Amino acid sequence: MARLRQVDVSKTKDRIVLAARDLFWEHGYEATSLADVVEKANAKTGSLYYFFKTKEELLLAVLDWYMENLFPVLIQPIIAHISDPVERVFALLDGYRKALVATGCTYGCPIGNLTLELGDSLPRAREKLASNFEGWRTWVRKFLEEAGDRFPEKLDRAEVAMFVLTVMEGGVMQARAQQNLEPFDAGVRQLRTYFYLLSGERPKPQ
C-alpha cells in the first residue's frame, strides 16, 4: 500500500507542475493564482501545499521540468530524424516556427516570456531561467562541433550558439508583435546565409 500511495502522490505532483507550466505560459506568472493551478490540476489545495510551500517553489519546479525535458521533448526527436548536425540547428528553429504557425503568431517561448516578466525579482528563478537558456545553447554548440571542419577551426561555437538563440528569441518576439512570420523567417534566412559564408558551401535555394 505504501508503494501505491507513493506513486499516486507522485502523479499528483506531476499534474500540479504541468498545470502550472501551462498556466504560466498562457497567462504569465503573476496573473496565475495557486487556486487556478489547483483547479486545472484537479487537485486539492492541501496537496499543492504539501509539495510546494510557496508559489515561487512551484515556479522553480516548472523551470526544472523544462530543463529535464529539453532533451526528450525537443532534441531527441531531431537527432532521431536528422543526421546532418547543421540541419539539426535549423530543425530546432523550425520547431518554434511551427508553434508560431499553429498559434497564429501568438506563441511565445515560455522561458523567454518568464524572463521578460520576472526580470530579477526572483533571483533563484532567474538562475534557473539562465540555466534553461544554457541548456539550449549547449545542444546547438554540440551540433556545431559535430559539423567538424565544415566551419573554421577558430570559430567560437559557443558564441555562435548564443547568436542562434538570439535569432530564435528575437524572431519569435517580433513575429508576435507584427502578427506574421516574416521577422522570424528573415532571421533564419540570414543565419543560414551566415553559416554558408562560414563554411564556403553554396547556399541552397530558399
Contents of the next structure:
Number of protein chains: 4
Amino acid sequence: MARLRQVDVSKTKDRIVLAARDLFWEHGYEATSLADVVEKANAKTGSLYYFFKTKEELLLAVLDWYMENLFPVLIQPIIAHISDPVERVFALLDGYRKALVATGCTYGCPIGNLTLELGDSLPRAREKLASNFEGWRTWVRKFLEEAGDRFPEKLDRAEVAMFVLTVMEGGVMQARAQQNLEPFDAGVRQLRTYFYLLSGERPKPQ
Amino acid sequence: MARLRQVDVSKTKDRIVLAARDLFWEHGYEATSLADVVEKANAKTGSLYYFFKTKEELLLAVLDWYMENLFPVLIQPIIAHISDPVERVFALLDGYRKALVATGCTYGCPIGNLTLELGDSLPRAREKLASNFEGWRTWVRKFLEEAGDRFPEKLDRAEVAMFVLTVMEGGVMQARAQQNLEPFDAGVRQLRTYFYLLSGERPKPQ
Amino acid sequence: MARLRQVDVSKTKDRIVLAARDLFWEHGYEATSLADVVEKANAKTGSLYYFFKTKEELLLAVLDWYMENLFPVLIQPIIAHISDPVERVFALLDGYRKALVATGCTYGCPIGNLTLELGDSLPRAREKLASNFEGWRTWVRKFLEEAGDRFPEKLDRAEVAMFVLTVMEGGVMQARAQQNLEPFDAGVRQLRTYFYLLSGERPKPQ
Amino acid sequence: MARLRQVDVSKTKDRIVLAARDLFWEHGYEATSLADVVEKANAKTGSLYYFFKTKEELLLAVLDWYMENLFPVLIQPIIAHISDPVERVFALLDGYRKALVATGCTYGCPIGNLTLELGDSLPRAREKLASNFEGWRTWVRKFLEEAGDRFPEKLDRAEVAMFVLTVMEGGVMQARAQQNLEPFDAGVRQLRTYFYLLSGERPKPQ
DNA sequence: TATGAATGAGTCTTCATTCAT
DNA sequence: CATGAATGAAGACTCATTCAT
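In place of the form predicted alone, the structure of the form predicted in complex with the DNA is requested.
And the full complex, kicking off with our chain again.
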C-alpha cells in the first residue's frame, strides 16, 4: 500500500520538493526564490529549512526526484504500450514533443535547462544532472540493443543513444527559441533518416 | 586625430557590453549582478544606466553584439582557411570544441545557455536568440549548398543545417554535464557518418 | 507573566509603525526613506519587510494607527476635562495650536500633510485619510449636537463640523507657511464670531 | 509686442519652468524627478543645470512664476467680469472649484500642496510660499475694502481675507481626500452665511 | 515536526548633480 | 547656449539563511 505513495503530496517535505521542481523548471534555479517555493508548496520558511539545509540541497532533492521518476513516469508507460524497440526510442522523443505542445514551446527539458544554467557552479548538482542524462541514455541504449541486427553489428549502440539525447536536447532548445515545433520535428526526421540509412535501407524521400 | 578613435574600445559603453557578454556567458543572466558588470567594465552604476535603461536592455545589446560578430569572429576565419564546403561545417563545430577544451568543458554556447535559462521570460531577448540561431544556420546552409551534388538533390539543406546546430547544442550540453568532450565528439562522429550515408557512401568504420 | 506583555511597545512591528508615523509627519512620505525608518525604529530592513510588503503598506498601517488613536489621544482627554460641548470643539482646535507652538509652527496636521502630498497617487491611503477626516468630523458633530438649541434647529451640524475641520486645516497651513500662529488664531477668532452670530448673539468685539 | 510674451514657450528655460510647475503640482516636489522635468520640457539635463543650479532653485523659479501670474491669471479676469466686490471674492473661490471639477478633485492648490509637503525643509521656498499667500490675501482684502460699509466698520478686513484663504484651502483639502466637491461647497456655503450674518442680515435658511 | 520573527548583504534602479565640449 | 556622458550615493525591495520556541 504505502509502496504506492512514493511521493505523498500531503507531506510538507514532498510538497516542497514538487513545488521546487516545477518552479526550477519554469523559471530556472536562480530566478526561483525560496519564498516562491514555500508559497507554492503552502509551507513556511522555517519548514523548508527544517528539511533542507540550503537552496542547493533542495535542488539536489529535486534532481533525485527526477532520477527516481525517470522509469515510472517516462520509461514504463512506453514499455507498456509499445513493443517495437526502435519505436520506443521515438516514443520517448515524442513525450518531449508533447510537453512542448502542452506548454506552447515555453518550457523544455528540466535537466537540460539546469545543465546549461548552472554549468559547474554547483558541482554536486552537475553530477546529478550528468547521472540523469546517463540514466536516460541507458534506456535508449537498451532499446537499441533490443533492436538486435536491425543495425550493423559494429554500430556503437551507446554512442547512438547519446546521439539521440543530443538530438532531443538540441531540438528542444531551438523549438523554444523560435517558439515552434519545427526544429524539434526536423531533428526527429533527420534522426529517422539516419536510422534508415544505418539499417542499410535507402533514405526515405523527404 | 580624434577622428581615428571613433570606435574606441575603451569607451564606457563598449566596455560594459563586453563585460556583460563575458559574465552572462560564464554565470548566466540571473546570476550576474550589474554590480559585477560595472566592476569588470571598470565603470560606475550610474554610467551603466545612462546607456541601458534596464538589465534587460543590456542583455539585448549583448545579443546584438553576438549577431554582429557571428561573421567576423566565427565564419570569416573559416572561409579564409578552409575551402571544402563540408569541412567548413565541421570546422565551425570544431570551434565550439576548442572553446570547450579551453574552458575545461565549463562554458558552452552563450546563445544556447541563455535560450534555456530565459525561456520566454524576456520575449525580446528570446527573439534575438532565435535570430542568432537563424544566422548561424544560414551560414551552414550556405556551406551545404556549396557542396552541390555531393548530397542528394532532394535533400533539404536548410533542415540539415538546423540539424547541425541541433547536434552542436545537444553535444555541448552533455559535454558540460559530464565534464568531458566525449558527448560532443560522439555527436560529431555520428554526424559525419550521417553525411557519409547521405552522400551515398558507406559509413566509415567507427 | 508573559501574558501581561501581549501588547509590548518594544515589539519590532510597533516600533516601526511609530517611527514611520513620526517621520512621515516630520518630512512627508516621499522624503522619508525606509532606511530612516528602520534606523529610528532600531530595526533592520529585512524586519520591516517581514511585516510590511511595501512602503505603501507601512503608510496604511500608520494611517490605521491614527484612526485607532483619534479617540484615546485627542478626544477622550477633552471629554474628560471639558464639559461645555462648544468649548470641546475649541479645545480640539487648541490641541492643534499647542502642537504648532511645540514645533515652532514647523509641523502641522499629519493627516492634512499626507492628503495634500499624496493626492490620489496611493488610492488606498487616500481612502484612509478620508476616513480619518470623517472620524474627526464625527466627534465635532457630536459636540455640536450636544450643544442642543444653542444653535438654530435648522443648522446642519454635520456641515458645520466639516467647516470646523476646514478652518483648522486652512489655519494650520498658513501658520506653517508664515511660521507664526496668527493665521491659526485668526481662523479660530472668526469661527468664534461665526458661532456667536449663529447662536443669535452679537459678535464679540474683535 | 514682446510685452505679450511674458513667458515664451519656445525658450528652453521657460519650458523647463512650466514643466516643473505642472509636475510639482501633480506629483509634489519630492516625487518629481528632474529627469521627469527635462523629459516633459523636451530639454536635456545639461540645459536644466545651465539655467538652475539645483532642484531647489528650480522650485523657487516656479514659485516666482506663481507670484507673477497671480494677477494676470486669477485676479484680472475676475475684475474684468465681475463688479460686485463681495462676489469677486466668491468668484475667486469658484476658480478653485472649477479646477477641482476639471481634475476630478485630484489636484488642488499648488501653493497649499507645496506648503504642507515642504514645511520648513527649504526655507527660501517657504518664504515664497508665504508671499504667494500674502499676495492672494491682499487682493481679497482689497475686494472686502471695496465693499465699504456692507460690513461693520470694526471688522478687520485683513483677518477676514485670511479667513477666506483658510476656508478655501481647508475645503480643497477635504474635497481631494474624499474625491468630491461637497466639503468645498459646504465651506463656501458657511462662508456666505457668515458674510450674511456679518453684514447684519439674518442667515439664509440652509 | 514545524514556524513566526528577524537578519543584513545584496538586488535592480533612480537620483540630483558635475563636467568637458 | 546647450548637451552627452559620467557619477556614486541613495532608493525601495528581495534574498537565502538563522534561531528561539
